[in-house]
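First, one chain by itself: the form predicted on its own, in structure tokens.
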Amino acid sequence: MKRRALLAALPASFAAGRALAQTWPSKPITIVVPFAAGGPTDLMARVVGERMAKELGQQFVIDNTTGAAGTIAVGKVARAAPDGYTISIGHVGTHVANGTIYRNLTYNLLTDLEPIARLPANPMLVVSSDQLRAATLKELVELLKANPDKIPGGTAGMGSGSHLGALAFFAATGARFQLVPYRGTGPAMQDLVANQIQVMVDQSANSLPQVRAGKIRAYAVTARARSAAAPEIPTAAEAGYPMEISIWHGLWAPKGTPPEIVARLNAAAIATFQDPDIRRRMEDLGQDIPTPTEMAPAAFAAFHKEEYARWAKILEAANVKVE
């Protein structure tokens, strides 16, 4: 009897989903950002939200929900109504690494979220306060080795992109700095400029403008080749410490969001990065823009799973976890 009632309810639920998709969007859409305003993820959310609003005819509202390296914000979206009005933006830290680092998450990053679109990625820069006494990456490594875990360096918390960058830096150089957690790399960058902290391994989108302004020093880019946006900065390999890491972003909806809505969100995201002005803006910040094929929900879902498996091995080997 229960089985018959369930089967009878399924067509009604499908019909309700189709009806929702036909009238969507009829009100503003919220993008939940897992970090404070001013950082690279917040910047990406604002660029995406402004342009997607033009495509869909509704305002996008930015909701900066900080804390616990993004786990609070992601959980908020995982529990939201699957109606297309609340979506998540995040990156390899918030939507991949946290699944291994945080053992007691109340949601599953691979099954409780609906991939919408893969967004641009950018390599990291090894940077410091302009007051730190190190002119090259080699000198920075030597200084850190002489003062292990004493020189303060900023991150956006456990599992954030800047934390993953720091782990890669430690592994490649054998040097360490003191990890100081912030609610986002925006506030961390403010303290780096003010010399309250002295080192970061940060996304180029956040750090390159400060380098160009002469407020911080850049030692290396963590990419296979020099960035077209800053060809004067050597790669980490050229500086003697090979390491390759880039931080990709993405958009997700709560599981169960109607596929028609996911498809419209995806189309709006693709249109955003086909815009010549936005492409120039992203490329000027060192961002690598995925192709429309790579941005498709199914392709993004496959990429997400591959990255999850890759980083799980790295983090488990480093014994990075929060119980």
Ligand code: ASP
The other form holds:
Amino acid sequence: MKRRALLAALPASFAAGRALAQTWPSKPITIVVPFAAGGPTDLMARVVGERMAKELGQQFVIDNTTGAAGTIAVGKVARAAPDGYTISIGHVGTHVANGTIYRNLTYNLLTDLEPIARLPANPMLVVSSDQLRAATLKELVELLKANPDKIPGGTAGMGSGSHLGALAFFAATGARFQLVPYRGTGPAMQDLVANQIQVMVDQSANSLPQVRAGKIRAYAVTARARSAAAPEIPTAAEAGYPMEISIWHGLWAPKGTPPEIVARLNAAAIATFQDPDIRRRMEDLGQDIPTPTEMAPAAFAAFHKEEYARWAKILEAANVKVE
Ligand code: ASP
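Since the structure above is the form predicted on its own, I would like to see how the form predicted together with the named molecule looks, so please show that one next.
The complete assembly is shown below, putting the previous chain first.
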């Protein structure tokens, strides 16, 4: 577009954005979840959707678009109309690591999406089926080393949180398990409980309830300090293998969504995590809740960019790629 034409077009789209913002939201808002129902990202979407609906006086619809480690779901939102009715939920895997891992992405995670709000982060637990003959992290590492790439472990696909967790585990211990991809760690967890797979490095929000129910075994938490939600589980460092990884979630809109709408979505997300019942529920699953300042769109955009650069280095050094 020529410069003059561009200048002429700007006020029109600006005015259209303002008009849209005045009546928004006048129909349900869809949150596109890149993983299967029953997993940690789906859980976050349901918590957020239910509470944000109250704030905004409009229903939220959950759309689980699974496959290809979330790249299909994120692409769907990147190409959606920027009208505040379709938003993306995801995490450090789908919205950060995938940008480096998948060379053929048809969208740019940093420029085709508008950050709405940073959401809670949770550490991971190194867990196994209770049938596995390893009582401690050290015994697990020895067992895996004796059977490299043989013992099946679950992930939600290349670039998912559980895949990043597995890579961190491999780097910290020198042991490896076989990576079995699922459409989310919700279904992977069912198979872990049933001993169809035997290991997983999984978000505490997904694994802690099963550990508490005595259905799986937890060896370590991947954080600097033990979690207040499960102080009996040692840190990986205490167990002899220092590793730290935390999976943070976030919300994004398609690029070009009117700033007034982004601001209202952000305010509703902040209100969600100020709700004492939600805070208690999240903290009980080991979630760290960001402050309202950290949740602000500009602060979240800066954090997203930093994380993108940090993970690009890690993944390039490890040569993790899908052409
Ligand atoms: N967050 C994914 C899910 O909800 C799991 C993962 O990334 O490991 O299934």
